[in-house]
Amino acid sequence: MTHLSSIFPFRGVGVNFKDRVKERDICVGVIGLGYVGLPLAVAFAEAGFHTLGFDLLKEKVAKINQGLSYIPDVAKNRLRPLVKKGLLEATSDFSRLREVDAISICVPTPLRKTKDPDISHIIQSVEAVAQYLRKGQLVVLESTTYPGTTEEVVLPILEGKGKKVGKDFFLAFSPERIDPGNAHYETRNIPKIIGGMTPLCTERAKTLYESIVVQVVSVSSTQVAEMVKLLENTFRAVNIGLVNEMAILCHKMRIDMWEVIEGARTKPFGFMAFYPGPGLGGHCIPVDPIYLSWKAKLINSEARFIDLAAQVNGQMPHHVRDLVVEGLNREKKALNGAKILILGVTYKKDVDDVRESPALDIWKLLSEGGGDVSYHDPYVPQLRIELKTFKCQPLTSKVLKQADAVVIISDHSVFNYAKIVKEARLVVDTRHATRNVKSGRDKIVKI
């Protein structure tokens, strides 16, 4: 395969950086080709930039170079022409960082079992950048992290060999805002926050991203940019925690929480609708607020709303388990020995991502109670639960009728909810997915 460097030789990032971006005369590198990195790389390539994606997983690299997408939000008919034209290439050879003029780091930032931030992927990526860093390169961290990471962790590594930010290289933070499965909002039309280590760093990062997104918003520092992302997701986590707590109260008082929300959302001001569910999932909402809570403890402060919301949201799988038990008891059956079919094991509808999915916790709780648990999810052909691999069951009439309880965790659009309610003995609906089903409502237990 021909290297981009032979097609697109480096000429240095000088004072004419804006002109070079306008002329698509720079090469862009993206480290981490997952749900954030691959759409970003595709956006740069579609805008006419020669783009080089970096990932340690050779399977991902091979698929991209064959024009095959493993991310639902990136269709192969978008990816393949870019690869064929030579605008997009993937590699596991990090020495090729020398070839690029701008680098976006989009690696995962999970939590350790101790609930401490795990920024090891960021550190490894930045160390690779530092090893091959050359004068004039722009480095942008996109991975969600705690305030201070860019200045306190990334900057010292990049300046470790005597280089100076704002002079020898440029550094900024720009939080990713991707919403997997969202057909309306994608990389191009989601406003981009930029905070640089120096005004010139901010300016150069802004210039680059303005070429692929409709709006770029500059903030005064990397810390502000880092906090923006945490506020966005903490806002959601806290409000979801509130409605989850309300849902538990409403259930005990025999009040329909979903009807309450529909009534409240008619107010044209002062209310924003959030909806209860089986628990938080995904790579952001369950994790990002904990990063902020951890940082608060470091400065001898408290994040009481965050901690309380995490506690409430963490109890929702237990509440779902209790609803299953309640429904089975109504049918004079016990959880022990009952056949439980989970519908949808992803963390949200119409995606294939099971990271932090509440379905995993619910599965374990039902199994611990003696339930015989299986699942159907068209996006997940097999699932790993505590060292055991389970295969997706076909969603046939026989499977539905044999289940003592069907639990809807991910409300995928492809599910025929009328058929599910008709043929199942009991349906525990955690997503209000059966709201339009007219007959068989006596079988439904809502969260």
Ligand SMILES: NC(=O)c1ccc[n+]([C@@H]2O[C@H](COP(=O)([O-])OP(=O)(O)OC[C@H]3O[C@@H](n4cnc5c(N)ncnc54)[C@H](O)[C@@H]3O)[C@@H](O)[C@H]2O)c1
Given for the second form:
Amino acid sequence: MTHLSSIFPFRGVGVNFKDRVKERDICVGVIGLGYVGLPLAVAFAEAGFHTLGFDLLKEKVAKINQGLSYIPDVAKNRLRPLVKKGLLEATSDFSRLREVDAISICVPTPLRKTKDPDISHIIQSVEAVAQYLRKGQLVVLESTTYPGTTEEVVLPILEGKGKKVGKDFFLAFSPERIDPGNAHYETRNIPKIIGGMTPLCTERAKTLYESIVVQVVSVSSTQVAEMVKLLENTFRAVNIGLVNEMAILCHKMRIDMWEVIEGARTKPFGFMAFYPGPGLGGHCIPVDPIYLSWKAKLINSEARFIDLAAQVNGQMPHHVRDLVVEGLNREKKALNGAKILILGVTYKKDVDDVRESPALDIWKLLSEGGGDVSYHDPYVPQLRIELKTFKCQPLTSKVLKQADAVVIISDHSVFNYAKIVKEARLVVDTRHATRNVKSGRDKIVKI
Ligand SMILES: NC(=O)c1ccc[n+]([C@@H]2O[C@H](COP(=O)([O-])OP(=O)(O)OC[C@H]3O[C@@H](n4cnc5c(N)ncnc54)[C@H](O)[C@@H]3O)[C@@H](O)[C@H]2O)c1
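Right, and the form predicted together with this ligand of this protein, after the form predicted alone?
Below, the chain from earlier opens the complete complex, with every other chain and molecule after it.
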């Protein structure tokens, strides 16, 4: 493989950045090649930029260099031609950060066990950037984080060796908004927010991203850009919390919540449909608002909506367990000893990601009640629950018929819901996935 530095020698800062971007005469680096970083690196490479991806995981690096994708949203046939043309390369050698002109940081931002933000991955990658920082480099943080991170944490590390932002290097925050599994929106057609440390930082980042996305919206500071992302995800968490609470109320009042939402969404203004479900999942919606409530505590304030939504959403796995018990009860069966088949263990439909999936909590609650739990998920060949590894069951008629209850947690599009309802004895549907199934509706218990 051709080394990017040989095709792409250093350029001086005197050359106009806009022209260089236009001419594709810059090399872009992406740190963290996961659900966010790999699609971004591919978007840069497809736009004609020499792109160098950095990841600590050597297996990911090797796969990319073989042209193999491990992210469902990046089709396999997209990587190979880019790697072949020398437009995309991956490495674990961070000294090669010297070769790039712009760096997007897309590393994880999870929570610690104590529910505090864990920004150690950001710090580690920024320290690597600082070690090799050279004049004129643009650094853009994309990881979701609390307001103030770019200015209070990233900037001091980068300025540590006497370099000055806006003069020696450029720094901005641009939140990632990708929605894995969404067939309509991908990196290219999702507008991007940019907030730089100085007007020139914003301008440089805007110039770069405008070459790969339809619209770039500049905001006045890194803090505003950080907060935009937290508002978006808190809005989702709170509204999901609201419909989940309504769903529990409707269940008690024997009102069909799904029909209620269909009715309400006919209003052309002032209402936006959100749907109940088995609980929040994924790396973003359950985690990001907690970054904000943590920051609120630091300033002696409270984020009450966030805490309430987390509480209501956190109750949903218990509600699902209660629905299973209710369904079994109807059949004069107990949860203790019942065979439970979970369909779909990912945090949402059509993805392979089980991080923070409510299926994991529901599994534990059903097992604690004595249920004999197994699962089927076409995207997850095996699943680790506490210290045990479970293998995906085949979705055969025999497996469906043997289960005392089939519990739909992720409503994958590939499932044949009519067949599932026909062959199962009891279906607990947490996603309204069986809405179009005509016969056997008496077997369905829904949220
Ligand atoms: N997944 C999403 O849907 C989504 C959407 C919007 C925003 N985000 C945010 O984007 C960020 C990344 O999320 P993700 O889902 O892509 O995570 P991910 O776990 O899929 O990928 C992160 C990658 O970073 C690598 N990594 C960790 N530390 C590193 C380091 N110091 N140097 C180099 N590589 C390192 C990991 O090996 C991994 O490959 C998070 O802040 C997340 O909240 C995620």
